[in-house]
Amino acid sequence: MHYFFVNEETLTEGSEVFLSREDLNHAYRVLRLKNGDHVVISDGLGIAMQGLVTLSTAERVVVKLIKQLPSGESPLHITLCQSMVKGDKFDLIVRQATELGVKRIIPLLTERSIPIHRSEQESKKLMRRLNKIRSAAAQCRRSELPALEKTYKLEALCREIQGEIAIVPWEEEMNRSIDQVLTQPCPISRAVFLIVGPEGGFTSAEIEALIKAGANIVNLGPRILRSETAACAVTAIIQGAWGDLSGKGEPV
């Protein structure tokens, strides 16, 4: 079934909703939805419902909601703190993080990250990334849209992670592997911060600040991963150990 998000709607059985203007053309002209077709409607906040198309025109597509569906959300609350990277790589990271069940994405400014320029171009990038989150969430059947937060500086992030589980891959860490963190019991809060450095890596001073904030600095093995690869790989590892990527259902 085709999957759509609606904004500012309270989804209840038996009610009718209208597809957004952004989805209307795709639903009517590309997918050619017609009366009687089944679709899925989500509010992006955790609720997804099966629905039946009752009206399909170029001006309006109406869906009657039938029943609530099981949530496709991970039991973990992963916040990906990703240092800014070159070009469109951040877009790829946003899409993959959404598919892997990340709840929040925080762009991070570090000493070696790509600087952000406040401009019309940056506003367009933000809208593009929000659209990528929406399309990726629909593709993988998520009922909750990840939050794309404002850009953080490292000092602000260090304050937020205090008392939380935070994992920081760093190529210069030689003593502690990620397994040593993930073989421990999952935190009761189910909250995990994954902090990924830029293409040039974190500086020693930044690592010291993260250690003081209580972060776990870990090694990922003998190969140096690109920033966008590390974000995807470590998210998958965390979901496999503590989340739902193992396919075994809710962890104990």
The other form holds:
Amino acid sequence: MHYFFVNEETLTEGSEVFLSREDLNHAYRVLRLKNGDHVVISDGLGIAMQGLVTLSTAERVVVKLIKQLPSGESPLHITLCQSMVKGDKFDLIVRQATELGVKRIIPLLTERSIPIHRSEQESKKLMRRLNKIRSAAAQCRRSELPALEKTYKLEALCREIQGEIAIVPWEEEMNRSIDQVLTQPCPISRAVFLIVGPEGGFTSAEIEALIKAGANIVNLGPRILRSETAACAVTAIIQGAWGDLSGKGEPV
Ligand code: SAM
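One more: the block was the form predicted on its own; return the form predicted together with ligand SAM.
First the chain shown before, then all remaining chains and molecules of the complex.
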């Protein structure tokens, strides 16, 4: 069934919704939706409903909502804090994090990360990333769109992670591996922050600040992974251990 996000505030059984302007062309001309076709409509905030197309024209596609569907959301609240890397790599991370059930994505400025330029190009990039989130979420049937936050500096992030579980992969960590953290009980009621460094890695001073804020610094084994690989691999490991990637379909 094709999956669409709408901007309605509340979705209720029996009501009708219009597909958004962004989806209209795709729904009508590409998918050729017609009356009687079944689709899924989500508000992007956690509710997904089965719907029936009742009108399909080039100007308007109307869907009647039939019944609520089970949520495709992980019980685990993962925030991926990703040091800025080159544009297309960041786009890839955004897409993969969405598929892996991350709830928030924070672009992070660190000493060695790629600098950001406030320009029209940046706002175009942001739009492109929001579209990527939308299409990845529709493709993998998430009912909640991950939030793409504004860029954080490390100091601000250090304040936010206090009292939460924060995991920081650092290739120079010799004593602690990621599975030592993941054998702790599953923190369903707490946020899990995964903080991944840039291509140049974190500096020792940054690692000290993160330790002071209570972060768990971990090693990922003998190979040095690219930043985008580390983000995806560790998200999958955390979601497998504490979330819903074990394939059991139930919170662990
Ligand atoms: N500049 C570093 C070097 O060459 O030694 C490598 C940085 S790595 C390309 C990018 C990020 O991925 C790191 O900051 C870290 O967060 C994570 N990472 C990659 N491989 C890792 C490993 N084996 N252990 C822990 N973290 C790793």
